[in-house]
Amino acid sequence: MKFFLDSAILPEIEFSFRTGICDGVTMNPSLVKKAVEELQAKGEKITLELYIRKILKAAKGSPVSIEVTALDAKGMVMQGKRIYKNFKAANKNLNIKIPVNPCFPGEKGKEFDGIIAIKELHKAKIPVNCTLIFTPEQALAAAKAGADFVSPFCGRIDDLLRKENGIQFGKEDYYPAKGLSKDGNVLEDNGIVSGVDLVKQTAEIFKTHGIKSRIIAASVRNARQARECAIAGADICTMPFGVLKEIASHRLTQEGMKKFTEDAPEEYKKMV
């Protein structure tokens, strides 16, 4: 399974690289604004656009998904498509990030627009990679549709699991991958028991039907769940710079480490 980072920081990209185990970048348009706006603030002259194409240059050639902000097909194709032409020089491998479905709560009339968009995009062979994906079936439609990369969101069904049930929680709290019981029942959303889940239920649909369009564990909260996204079968994790590091972490790595240090003979440590 490979890395990538869910982040706007450039420092945090920069260094994810070079780890060598980030393997893309996934942003949306806020992180992005708050990351200049941040910038700006401290007297930095940075526009958007530099920014983005320092990210760029950042990556390395990497996958880098940067999201259109229109609400109709129509839209989406053209910001996507203007998107791609202003900084596919700086990365050839740009995605445009595309909602599977635009539509507000209690909007309806637009409910395919976003698969719409990515058939459009997709015959103009430009990468897609749909967001905002929280059932299979969503995810199936947008690979049928021609997605090269879906996002399924884990932390925020886990959320809305927890939410809808009266149960008090931590954003960065794990989530048990076969659900949590309630009164002698496993919570579910629509057969969904938690966002590992979906990531599984996702994944064998397409290895069953032979779908070539890769998944992207997305909105991960900690490296357990990461973990147990690519046991489930997710092509890629994207994740906060704090999982990432976490990944590399264990207490007994750093007790390991103190002990060894301590225990080392002098006469080796001049060898060396």
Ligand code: G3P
Second form
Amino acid sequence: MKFFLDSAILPEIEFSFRTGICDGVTMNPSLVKKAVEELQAKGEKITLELYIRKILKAAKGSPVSIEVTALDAKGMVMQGKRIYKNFKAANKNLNIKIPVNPCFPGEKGKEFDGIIAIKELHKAKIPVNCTLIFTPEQALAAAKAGADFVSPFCGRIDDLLRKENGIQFGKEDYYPAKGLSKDGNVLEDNGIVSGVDLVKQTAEIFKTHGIKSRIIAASVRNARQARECAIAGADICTMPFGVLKEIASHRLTQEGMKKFTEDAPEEYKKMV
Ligand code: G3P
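Taking the form predicted alone as the starting point, write out the structure of the form predicted in complex with the named molecule.
Full complex below, order starting with the chain above.
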């Protein structure tokens, strides 16, 4: 499973590529907003376009997803083509992030605009990462339309299950892949018992039907969830910087380091 960084913060991106374990970057408008606000708070004056170019350069040709903001198929296709044309030279593995369905809560009539946009961009040979996926059937529809990547949002499914059942939680808290039980029943959303289960069911469907779109487990909140996404069959896990750092850590590693350092004889230290 590949590791992508889910961030628009340039120092995080640069550092992650330096580690050698980062294989790509995903961004969304909320992450871009956070990054830009951080820069503004430091008094930096940089245009968003220049900033994105720096991110694309830092990714050294690895995939980077940039999301559209339009809310209908026509607008998404137009923005997708424009982003691709404008930034493709800076990163040959650029892909366009398209929401599977751009309707707001309660809104109707545009349920297929994301799918149509994916189809059009695919026809124009522009790679698409379909985002905001919460059911395997949304992933299947996006794949059928030609999405190169589909992004099921794990953490947000777990959040929903906890919220709907009045369970208090912190954003990074672990949620069991097999789900949580209440009154003898496993909590579920439309047959999905956890974010990892969403990835697992999607991966099973793709395997059964020979679908080539790659699954990016997104909205991942902790290292254990990333591990379970790997077991569930995700091709890629995109994670915030904090989760990437957590992946290399364990308290026994730290304790072991302390003991080895204390025990090492001076002669040994000089020799190595
Ligand atoms: O890649 C999707 C991600 O940015 C959303 O994560 O933690 O806001 O659910 P989160």
